[in-house]
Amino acid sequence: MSSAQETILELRQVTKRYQTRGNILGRGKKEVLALNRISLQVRAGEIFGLVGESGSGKTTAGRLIVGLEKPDEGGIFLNGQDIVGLQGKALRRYRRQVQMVFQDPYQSFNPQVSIMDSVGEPLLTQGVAKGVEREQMVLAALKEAGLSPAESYAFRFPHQLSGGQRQRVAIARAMILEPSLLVADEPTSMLDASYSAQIFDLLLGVRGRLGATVLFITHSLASARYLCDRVAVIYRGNLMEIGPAQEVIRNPRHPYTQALLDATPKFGRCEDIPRFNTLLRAERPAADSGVGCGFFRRCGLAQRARCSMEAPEFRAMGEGHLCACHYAEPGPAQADQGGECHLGA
């Protein structure tokens, strides 16, 4: 695609911290480092995957990007414009360009509001359409999302739909303003495999029809490999590895990415697929100081004197493939995990 090399979204040294509540007397409060100096670029028209386990900071990054929260440090740029601190009309314009699909489609809807009004609400908020025109646009959006005939869904309520249907409605609501960037936060984590594949195809269609850029947040390497052009692997608020999805999954260089791949279920003829057998230490403290490598307490390759004090820089492992590890080295590609061996969900 012609616009693939243009950067639409950039995060520069973004840091986000939270404070725990502590006990009833307010004692024992701790600072949690959710994102630690995150920098990445998302190209226009691509599907970019942000991959990591629960608690890695994926959703926090998504919420910062759509403006639901503000970073403590760093900048977030859409088409070169810093969006941190936008207010009023500027924030409204930004939210027309950037929309989010949440993980739980039921919690993201008002149970007392019909599908017609839920999907059409952004049109009213942004002053795009009302009345008959709004209804026609809602019906068209539902049809595009695979809910047909749209009239049979428009005046139902969320509890009258299945989980997969609710997620299609959520995507219809997010896309009705035709945004340039869609943040999809684990959109299939509550769905079975067959319906997940349909949602993936729907997101691919959104990219193809509107030319929209998609930030796909997921814990599943299998989903990222199927859907994404590039991926970034994140662990406890620290980026570990970035690169083309196929390359990162076929030839992971960071010990954490290797551990994720080893833990992913596989099926088919996988006898020739090498396992990395990454040695993981049990140590996992409740809070991260933000000093050194974020993975060193669990990494079998780590040298405490260096890794606990010196944050690794991203180094090139191949074309467009970067890894933040002191001891990772470029190497020959591992056996392809495609063919007759497949990654499970």
The other form holds:
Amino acid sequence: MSSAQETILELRQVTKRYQTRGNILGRGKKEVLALNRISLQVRAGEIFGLVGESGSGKTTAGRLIVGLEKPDEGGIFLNGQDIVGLQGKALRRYRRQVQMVFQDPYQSFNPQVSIMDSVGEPLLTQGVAKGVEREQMVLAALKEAGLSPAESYAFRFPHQLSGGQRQRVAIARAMILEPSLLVADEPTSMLDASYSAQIFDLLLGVRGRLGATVLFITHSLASARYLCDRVAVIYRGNLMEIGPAQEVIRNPRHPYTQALLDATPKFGRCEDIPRFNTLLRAERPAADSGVGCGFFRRCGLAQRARCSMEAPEFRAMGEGHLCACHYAEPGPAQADQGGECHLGA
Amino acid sequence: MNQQAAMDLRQARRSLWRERLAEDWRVFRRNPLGRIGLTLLIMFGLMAVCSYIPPMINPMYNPMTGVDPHIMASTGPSARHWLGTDFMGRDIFAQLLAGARVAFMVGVSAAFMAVVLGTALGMTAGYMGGLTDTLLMRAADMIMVMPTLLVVLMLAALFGQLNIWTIVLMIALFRWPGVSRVVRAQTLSLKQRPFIDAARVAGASHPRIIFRHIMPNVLPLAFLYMTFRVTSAIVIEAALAFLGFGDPGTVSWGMMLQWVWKTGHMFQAMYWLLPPGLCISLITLSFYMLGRAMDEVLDPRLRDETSAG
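Can you return the structure of this protein in the form predicted together with the partner chain rather than the form predicted on its own?
To see the whole picture, the full complex is given below, headed by that same chain.
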């Protein structure tokens, strides 16, 4: 991917907070920072991976981008146009360009609505096509998604299909308007591994055939490596590292990315596999100031004096490779300490 | 050619629904409760339909006004009066048939109104949330804690004799909160489901989400509640009539029981006391059994594991 490509989606300093409900007097309310001043740019035509563990805010990012929720601060721009606060017609127009595939194929279809009507719904609400024309378009979309003969799938209810088939239907539904950006929120986390690969190939096909940009949200570095051109690693609402997928995964600079790589299942004996060992076994007490590095509590490399007091800035580690860590340095990563599988606190 | 393809699609769509209904019917039929309930209901339905026949045969079989000129007091079953006559020589069998008609009328219409009202208000409260939700649900709570029978009795005492439709309306007005609570809860949980998000991303408007995505998922539940509401409506009407606050112009089973009691035949004329009593019990039981069987159709978790396949 050349860096000369234009930016299709930009997140600028996006912050999203959630309030937990307190008791009747409003006591015990807690604020959860789902996204903390996230900025990133997705280029047209690429598959961009957003990688993080559960609760890291990656799904929130997806929901903000498709306009299901509003950020508390910051702006989201599609082709240079701010989409925060779009309503009514403008929002509907926006949704012709941005569609989403949801994580759980068992929950993302109305059980009372046939596949035909579910997939054809965007055509109807967007006023693109109706009647026979709509049905033909749905059948074509189902075929594109690898469901054939499409006629035999169209007139079924969601519960009559398998998870993998449903996720294909979900992709058909998302792509029927030919959006320029597809947000895929862990589309394979509920599927068997064999099905995952098929879904990945389908997403690659979507990009290749329609030239759509894909924002691929995942917890798995392995699938990000298979699918993505660039990845961003996110931890508890903070961006940690961003760069070309191959580069980030082969040569991770941030201790959190390194810990993620350590956590990826591998074959072989424990001692033989190089590990970074950057993850603390137990969490450290939080930084009092709340201004330090987001990964401070679990980072094996962190120094209290610096990491708990000063948020790290993004620094360039290589060609398009940025990392937010005080102690990251350009150069090859050192993943040679085998042996111990965990580092003590 | 294109025409042909469109026809095929329409046919496929239709067969999809047929299949679904057939599947539901299979589950329903497997349930013995459902079979018994349905059989009983068909029987009562036949009774209601047949209630028009006796007055046509002979005016003395008119349940309200027909009096056998040869009979001055209550008599037991005979060939002329299959279940006997009441104190003034009216045919009990004809009254029983007419009572079935009234029971269906009262039960189904009161339940239908209660369910329509409850579903509309419950969905509104659940979907809108906030102040609307609070106001509607507090109103529902207030109505729910009022003892229906007592309030209706008091109103009847205030306004004199009540018309049967007034009674139906009052039962409906006092019986919607239960439905609306359930519908609201269901709406709240549906609202959080990802397919609603999917519909929003697809560009669906609020009315479309409510009517296309939430309502079809709520309606089966509402219909289930309707069967239980029918039961309670029939019982309330019977109780009112028995206590002497029914519509004096209609022959309902509760009314028959009141006549038995008022004329001092309570334990002297079993042929008069038992039929309406049994009918009230059986019709409420059959609606209840129907509801239970429908419950199983609607909720796959209740289905018998061994026969699921």
